[in-house]
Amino acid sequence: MEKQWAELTPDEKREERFKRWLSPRGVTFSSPEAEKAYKERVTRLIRALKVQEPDRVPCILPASNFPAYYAGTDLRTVMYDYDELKRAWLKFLHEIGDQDTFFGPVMVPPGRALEAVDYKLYKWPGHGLAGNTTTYQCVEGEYMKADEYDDLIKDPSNFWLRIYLPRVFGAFEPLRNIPPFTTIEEIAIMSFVPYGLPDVQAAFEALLKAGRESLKWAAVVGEVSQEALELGFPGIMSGLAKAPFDTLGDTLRGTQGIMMDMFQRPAKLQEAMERITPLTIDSALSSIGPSSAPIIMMPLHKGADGFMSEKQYETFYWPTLKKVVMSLVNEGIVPILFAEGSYNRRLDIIKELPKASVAWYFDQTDMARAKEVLGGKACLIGNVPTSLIMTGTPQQVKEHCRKLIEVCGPGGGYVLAGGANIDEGNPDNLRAMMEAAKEYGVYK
C-alpha cells in the first residue's frame, strides 16, 4: 500500500521531490538531446546537494542583472520594457554557452508596478537613483516603532495591512482608516463604509494597477524560464525565505533599531520572531510547485560575523532560523542558506544541522575552513570573488576556480559559484567558470 505524503520521512519526501524535479510534468523538451542534458544537469546538482560525488562539480553562474548589459541594454530599461527583458535574457541563454543552471529575470522587478503603489522601500534606476545605476537599493528605516511589538505579535496580518504597508507604500496611506477585518460581524454594513471613501478606493485601484502590471511581467518571466527549461537548463530556486531576525531587522525595525532591541527589549524581540516563524514557513512551503526544484533560497543578511557576537547569534539569530530550516527539511525541501559576508565564526554553530539537509552558499567565508568543519555534512557553494569576475582575466578566474575545486571538491558536495552576483563584466569570465568546472571538477 502506497504511503500518504504525511507518512513519509523527510528523506523520503526529499527523494520524491527530487524525482519530480528530474522528470518535470508538462514539459516538452525541444529535442531528445535537451532532455538528456536536463537530466544530466539535475542529477549532477542532486548528487552535490546530497553530499555525494556527481560526474563533476556543478557550476552556478553569478549572472544576476548581467544579461541586460550583455545584451546592450540596462536595468532601467528592462524594468519597464518587458520585450527588452525577454530579449536580453534569451540572448544570454542562447549565447553564453553550456550552463548547469539558468536563472531567469525573476529578480528584476517591474518598475511601473512599484510606481503604481509608490513603493518607498526601494530606490531603482531613474527612481531615486541615477538612470545608469546597475542595481536597485533597499531603503532601510524604522517602519515599525519600538513600542509596536505588541501590535505585531497580537495580529501580524492587521499590523502589516493597517500599519506597515501604509508606511512603505505611499498609495496605501488611506488603509490606516479601514477597520480590522476581525471586527466584521453579521451586521456588517458599517464596516463597509470606509471602503466607499475616495482615498481608500484610490488605494485599492493602485493595488489593482500594480497587479495588472505584475501579471504582464510574470508572463514574460515565465516565458523565459519555460524556454530555458525546454532547452534543458534547470532552475535552481523555487522560492525565497528569510531568517525571522532578518524579517524584523531588514524591513521593520531597521539595522539600528533591531541591534538596540537586543539590549533594550530582548524578550519582545524573541516573542516577535517566534510569532512570525510559522508565517515564514507557510509562505516558503506554498512557493514550491509540484515539479519545480525543491529548493528555497535563504539570504542571511544580518547573521554575518561583523553584525553580532557568537553569543548573540546563538541567542537571537540561530534558534528561529533553525526552526524555519528544519520545517522545510522535514517537508523534503533543501534550503540554500546564502551566508552573506563572513561566517567564519559561525561554522561550529551551524554544523549541528542533519547531514545533507541543507546547502551553505558562502560569500566571504574561508572555504578551506568551511570544508574542514562542514565537509561531508552539508553541500558547500561558492565563492569566486565578485571583484575578480568583474575585473579579472578569464585565466585568473579559471585559476581561482581550480584552487577552490581542489579545496572543496574532494568527496563531493561542492558547487562552484560566485561569492555574489555581477551586473557588468566580461562574459568570458563566466565561461571560464564553466570551463574550470569541466576541466578540474571531474570525479575519477
Given for the second form:
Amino acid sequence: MEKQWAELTPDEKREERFKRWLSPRGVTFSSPEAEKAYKERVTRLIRALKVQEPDRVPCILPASNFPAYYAGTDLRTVMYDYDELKRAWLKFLHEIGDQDTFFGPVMVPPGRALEAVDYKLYKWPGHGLAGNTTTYQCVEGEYMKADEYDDLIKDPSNFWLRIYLPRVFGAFEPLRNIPPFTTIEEIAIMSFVPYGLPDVQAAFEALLKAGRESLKWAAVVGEVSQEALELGFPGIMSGLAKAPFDTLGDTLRGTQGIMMDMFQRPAKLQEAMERITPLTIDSALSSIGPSSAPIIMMPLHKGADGFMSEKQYETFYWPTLKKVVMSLVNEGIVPILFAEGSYNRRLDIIKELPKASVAWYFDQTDMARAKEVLGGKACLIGNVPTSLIMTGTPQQVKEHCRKLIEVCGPGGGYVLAGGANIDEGNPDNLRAMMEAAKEYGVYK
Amino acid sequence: MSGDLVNLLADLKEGEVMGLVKQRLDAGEEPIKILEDSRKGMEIVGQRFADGEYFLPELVYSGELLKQVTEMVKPHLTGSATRTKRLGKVVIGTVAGDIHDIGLNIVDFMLDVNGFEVYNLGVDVPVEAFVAKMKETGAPVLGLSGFLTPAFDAMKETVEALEKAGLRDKMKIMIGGGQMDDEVKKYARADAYGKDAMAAVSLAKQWIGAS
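Moving from the form predicted alone, what structure would you give for the form predicted in complex with the partner chain?
So here's everything in the complex, that chain up top.
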C-alpha cells in the first residue's frame, strides 16, 4: 500500500512533487512535440536543481515586465487593460523563440484592484510615479510603530487586520474600529453591529470590488500560463516567501525602524520574527498547486553584504530564514533564494544547508567564489549583469554567458540567468542567452 | 571628559551618551562644545563604517543618537552656531522614476561626516530640479543614485539636461546604487561609478582637491 503523505521522507515528497510537475494534470499539450519538449525542459530544470548534470545548462530569461515593452505597450497600460496584458505576454511567448521556462504576467498586479482599496504601500506608473516608469516600487515607511511589537506578537491576525492593513490600504481605515473576530462567541448578540455601520460597509465594499477585479485579472493570467504550458513551456515559480527579517524590515518597521530595533529592542524583534515564521511557512505551502513547480521564490533584501555584519546576519537574519527554508525543504519544496545585491560575505554561513536542498539565485555575488563554496552543495542561478543585458550587444551578452557557464557549469547544478530582471532593451540579448546555453552549456 | 562623549557616541552607548550630555549641560558647559564632540564621534562612526567594522544598522543608530543629542542641546544654544569649515559642496539625489533612498542616505551620511556640504534632493528627483540645484549651488560634484533599471535612462537624461544647460563641464558626476555599474556610467555619460559610499567620498575628495 502507498504511504500517506505525512509518512514520506522529505526526499520522497520532493520526488513525488517533481513527478507531478513532470506530468501536470489538466494540461492538454498542443502536440506530442510540445509534450516531449515540456518533459525535457522540466527534467533539465529538476536535474540542475538537484545539483546534477542535465543534458545542458538550463536558462531562465530575465524578462519581468519586458513582454509589455516588447509588444509596444507599457506597464501602466497592462496593469489596467487585461486584453493588452494577454496580447503582450502571448506575443513574447510566441516570438522570442525557445526558452526553458516561461514567466506568466503574474507579477503585473491589477491596477484597479489596488485603486479600489487605496493601496498606499506601492507607487506605480501613473499612480505616484511618472506614467512611463517601467516598474512599480515600494514606499518605505514605518507602518508598524516601535511600541506595537506586543500587539503583533500577541495576535498577528488581529494586528494585521486592525492595525497594519488600515495603514497600507486607505479604504480599510474603518476596520480599526471593528472588534477582533475572536470576540465573536456563543450566540451573536452584539457581534454584527459594527458591520452595519456605513463606513465599515464601505470598507468591505472596497474589498469586494478589489476581489471582483482581481478575479477578472486572474482569469487572464491563468489563460496565458495555460497556453504556455500547452505549448510545452513550464513555469518555475509557484509562490513567494520572504525572510521574516525582511517581512518586518521591508513593510512593517521599515529599514530605519528595524535597524534601530536591533539595538533598542532586540528581544522583541527576535520574538516577532519567530511569531511570523510559521505564518510565512503556511502561506508558502498553500501557494503550491497540485501539479505546479514545487518551487518557492524567496527574494532576500536586508541581509545583503553591506546591510549588516556577519555577526548581525547570524544573529538576526539567518536563524528564522533557515527555519522557513528547512520547513519548505522538509515538505519537498525547493526554495530558490534570490539574494539581491551581493552575498559574498554570507557564503560561508549559508553553506551549512543540506546538500542539494535549495538553489541560490545570485544578483551581484562573485560566481567563481560562490561555485567554490557552494558548488556540489546547492544549485547556483545567475547572474548576467542587468546593465549588460539592457545596454550591451548580443555578442557581449553571449560572451558573458559563456564565461559564466565555464565557471559555474562544471559538474552540473547551474542555471544561467540574469542578475535581476529587465524591462526594456534588445530582445536579441535574451535570445543570446538561450543561444549561449545551447552552444556552451551542453554536458557530454 | 570631552573625550568621553566622542568615544561613547562612537561606541553607540545610548544611555551613557544621553546621561553625559545632560550632565555637561547641567554643569553649564557651552552647548557648542557638546555638538563639536558629537561631530567627532560621528566621524569615528564614519571611519568604522569605511573600515568594515560598522554597517548600516550602526549608521542608522548613530544618526538617531545624534538627533537626540541635538534635541537636548538645542534649547541651550545661544547666538549663532559657528559653522565648521566644509571641504566643498556636493549635490546628491535619486533620479526620476526611482523612490529608493537607503543607499542615498548612506552616501549623504558619509559625505557629511567627511566634511562635505551635502545638498540631498531626496528621491524621484526631476531632471529640472537637478539642473536648478547645480545652478544655484555651483557645486562641483553631483551624485546620482538609482536602484532599479528605469534609473539607467533617467541618469542619461539628467546628464543630457546638464549638458544642454551648459553646466556639464563645470562639474563631475558620479553614479551609484542597486543595478548601476560601469556599463551604466558609460551609457549615461557620467564621470565615474562608485560601488559604495566610501567610493563616493574618495571621488568627491579627488574631484574637489582635498585629501
